[in-house]
Structures are given as structure tokens and as C-alpha cells.
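Just the one chain here, the form predicted on its own, laid out as C-alpha cells.
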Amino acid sequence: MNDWDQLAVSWDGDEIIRSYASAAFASLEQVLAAHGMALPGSRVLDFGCGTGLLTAFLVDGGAAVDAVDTSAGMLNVLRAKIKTHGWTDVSATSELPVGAPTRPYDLIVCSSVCAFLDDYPAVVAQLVRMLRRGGLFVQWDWERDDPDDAHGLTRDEIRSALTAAGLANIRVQVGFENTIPGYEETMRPLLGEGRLP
């Protein structure tokens, strides 16, 4: 059992985490609108899905979702939700599909996962190969300001990885600002986005 597996049981009970997922989805809706895209009927890959907090918003928005995470504990929580809610358009797995998918994705989302990847640019390139032409890639990650800080990504790192993966119309900016009542800090994660030409 890894650290993420241990966190899975109490993950959804954390008000900060729930608030983050809600704010990320609201920012995603704005990005989709700006690109003239909509969730109903779309096929989405939620990479690094955790317990499926963002997945739930995507499903409620009318998307069919393939949810991927390496944590068995997180996936167990998500699978219980799939059963409880009777979601028929959601799959939960620990591995990405091998090779090009028969039905490419309209949208790929990565919420607070890319900074944890051993080879972020390579994984982004792999994910982008699963997008349809005109498909959208969106990620949220904490911004790393201090070069000595091991966590997070810089704006340049995100822009470089998305460009190298072949995306266009790339934007990297603060995705949302969200203050949790009772907490002093404001969440300001970066949002990186790009479309496959």
C-alpha cells in the first residue's frame, strides 16, 4: 500500500480537496466555452483521477469518462461510486490504453498529477496521441516559483511540454483563485491547455 492508497479513505472528506475539484471543473467549463466545446456526448480521459471527484462533475456534465490512476485505494473508492451511482459511461483502471485508441478522446484532463510524473513531457506526449484532431488537453498543477522547490511545475515547463507534444493554441495561466472559508491561503493553481491541430 502506498501513501495515496492510505489517503484514499479520507480523501473525499477533505473540504479543501472537494473545493479544489469544484473550482477546477468551473475553470474547465470556461475553457470549453472559449473553445466552442461542450461536455454532453464527449469522450473524456481523466488521467490521475484519484477518487473521481472531477470524474463525477464530468459525468454529471454528460461526458463518458475513462478514469485512470495508479493508486488501487483511490480506484477502489471510485469504483464504489460507479456502482452506487449506476454510472454506465465510466471506466476505472490503473493503466492507459496501449497504442492509439479506436475512439480518440475529445478531452483529456489531468488534475494535480503532472508534477508527480517521473517524465512529465513524455507522458503528455503519450496522452496527446490519444486525442482526436481538434481535441483539448487541460491540466492543473501548482506553480513552482522557487528553483530549489521539488514540487510543482513552472509556466515554462508546462508550455514546453505541451508544445513538444504537438499541441497548438497553448495557454498557461492561473486556472482559478479559491479561498476556503476558515483557511488563510488562497489556491491559485496553474492551468495549462492546448488543442491538437
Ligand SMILES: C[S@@+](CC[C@H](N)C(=O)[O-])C[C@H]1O[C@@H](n2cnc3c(N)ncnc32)[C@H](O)[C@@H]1O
Second form
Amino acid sequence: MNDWDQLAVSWDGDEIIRSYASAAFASLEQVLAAHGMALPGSRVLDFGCGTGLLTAFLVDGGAAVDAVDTSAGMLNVLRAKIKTHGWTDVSATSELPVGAPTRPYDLIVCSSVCAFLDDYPAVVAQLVRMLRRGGLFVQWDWERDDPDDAHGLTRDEIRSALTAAGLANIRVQVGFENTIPGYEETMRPLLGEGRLP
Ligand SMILES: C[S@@+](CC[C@H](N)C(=O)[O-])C[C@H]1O[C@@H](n2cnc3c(N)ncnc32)[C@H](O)[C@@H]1O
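Which structure goes with the form predicted in complex with this ligand, now that we have seen the form predicted on its own?
Every component of the complex follows; first up is the chain already shown.
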């Protein structure tokens, strides 16, 4: 059992986490609109999907979603949701498909996962190989502006990983500002995006 497995059962009960997913999806809708893209009929990879909070918004938006996460506990929660909601266009697996996908993704999203990866640039490069030409990659992560801070990513780290992976039209900026009543801190995660030329 890994640390994420232990968090899985209470994950959806956390108002801050739910609010983050909702705000991330709202920011994604803006990014999609800016690129002239839409969810209905699209094929999406939700990498580091957790319990599928973002997956649910994507499915409701009309996308077919492959959700991937290394935590069995998180996947169990998502699989229960798939069953309950009768989602037929969602898969939940612990590993990325091997080799070139038969049908590349229109969109790949990584919500609060990239900063936890052992080799973030290598994983982004692997993910980008699964995008169709013109496909969009979007990630959200806490900004690490203090070099001594163990968590998060800097804007330069994101820009450099997305560039090295072959993406173009790269933008890295605050993805959303979200304040939850009763909580002091405003969430201001970075959103990194790029398209495969
Ligand atoms: C902060 S949680 C975010 C979960 C979800 N995206 C959300 O916003 O609710 C980070 C997730 O990344 C997953 N994760 C960590 N390393 C991973 C890896 N190498 N491959 C896939 N998922 C990973 C964890 O299991 C965990 O579910």
C-alpha cells in the first residue's frame, strides 16, 4: 500500500480537493475554448487521475476517458464510480498503454501529479507521444518559487519539459485563483499547456 492508497478513501470527502478539481476543470474549459477545441467526442487521457474527480467532469462534458493512476486505492474508488454511474466510455488502469496508441489522444490532462514524478520530463515526453497532431497537453501543479521548497514545480521547469517533449504554443501561468470560504489560503496553481504541432 502506498501513501496515495491511504488517502484514497477520504479523498473525495475533502472540500478543498473537490474544489480544486472543479476549478481546474473550469480553467480547462477556458483553455479548450481558446484553442477552438471541445470535449464532446474527444479522447482524453487523465494521467494521475486519483479517484477521478476531474475524470467525472470530462465524462460529463462528453469525452471518452482513459484514466491512469499508480495507486490501487485511488483506482478502486474510481472503478466504483464507473460502476455506479454506468460510464461506458471510461477505463481505469494502473499503467499507460505500451507502444504507439491505435487512436492517439486529443487531450492529455495531468492534475497535480507531475510534481510527484521521479522523472517528470521523461514522463511528459512519453505522454506527448500519445497525443495526436494538434492534440493538447495540460497540467496543473503548485508553483515552487523557493528553491528550498521540496514540493511543486517552477515555471521554467514546466516550460523546459514541455518544450523538450516537442510541444509548441507553450504557456505557463496561474491556472486559476480559488478561495474557499473558511480557508485562509487562496489556491493559485500553475497551468502548463502546449500543443503537438
Ligand atoms: C495529488 S493526487 C491528484 C489526483 C487527481 N488528479 C486529483 O486532482 O484529484 C496525485 C495522484 O498522482 C498519482 N501518481 C503519483 N505518481 C504517479 C505515477 N508515476 N503515475 C501515475 N499516477 C501517479 C497518485 O497515485 C495520486 O493519485
